[in-house]
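First, one chain by itself in structure tokens, the form predicted alone.
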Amino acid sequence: MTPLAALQATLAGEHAALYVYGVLGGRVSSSHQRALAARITAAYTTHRARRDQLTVLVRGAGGDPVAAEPSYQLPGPGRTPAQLAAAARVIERRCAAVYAEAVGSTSRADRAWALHALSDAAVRELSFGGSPTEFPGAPDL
């Protein structure tokens, strides 16, 4: 994969994320689960500010920025607080999924960004229930 495929594929992850997190957020009950509303709409800061960093990679590469689609498919129904959480699991691990491709197309500055990002967003999985991965983002064998 070329670095600016591998960049735009992980912007269209990025903006798969950061809807999957609206439609989150817009479920959970800030005043009865105040710790899975507060880390769903971090998260949904941190992948906005990802996903805004990304668009000026694509651009800075030569490439014009991947649209987001219109909508997206739910990763669960997510109407319970165990729901939600699994689904912001799925998300993480797809966004992990996509910075480990990035890691392995990219070079320099933005490989070390790729890099953080995966880890982050592996961090961000454990933070939701997951379990620890011995590679985070590789694809299952």
The other form holds:
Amino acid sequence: MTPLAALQATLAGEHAALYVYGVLGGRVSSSHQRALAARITAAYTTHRARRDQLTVLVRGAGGDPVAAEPSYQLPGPGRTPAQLAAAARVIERRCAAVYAEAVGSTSRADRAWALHALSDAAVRELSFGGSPTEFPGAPDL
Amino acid sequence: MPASSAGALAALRRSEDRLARANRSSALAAESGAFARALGSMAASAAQQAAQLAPATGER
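Please move on to the form predicted together with its partner chain, as the form predicted alone is already shown.
Below is the whole assembly, all chains and molecules, this chain first.
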């Protein structure tokens, strides 16, 4: 995968993450599930910033940033607090996988960016009830 | 080895933090993309372990 293709794939992943977190944010009760709502909001804010950073990185690499799809399929029903947290874990795992691919397909500043994002996603998955794994983002290893 | 469990957990957390930094640094310097991906994933794993230990050490 070329560095530009890796950045575009990562940007596409951020578009999906943002969409799903937006839906999750609309379904979580900020009064009854305050902690979960705060974590979802923080995740949304982080992924939005990543999307914006990636847009700049793609342009810097000479590409035309990939656009978001009109909608994305939710990973699971996402109704109860447990289901919302499960959906968030899936999103972070998927993001970690695209970040890991970006680590392997880029270099220097772009790789440093992807490394930071990979660790951040792996740790954020824990905040939604995930467990540590041997190879976050690279379960094939 | 620290005598108290809290001290041991804090030392373990610092060790995981160091491992995460070292793996990130190695990933950044790797010539091979596949190797960089593996090292980056190992760094993320160490970061998870450090985060998991944070509550036990009274840190965030």
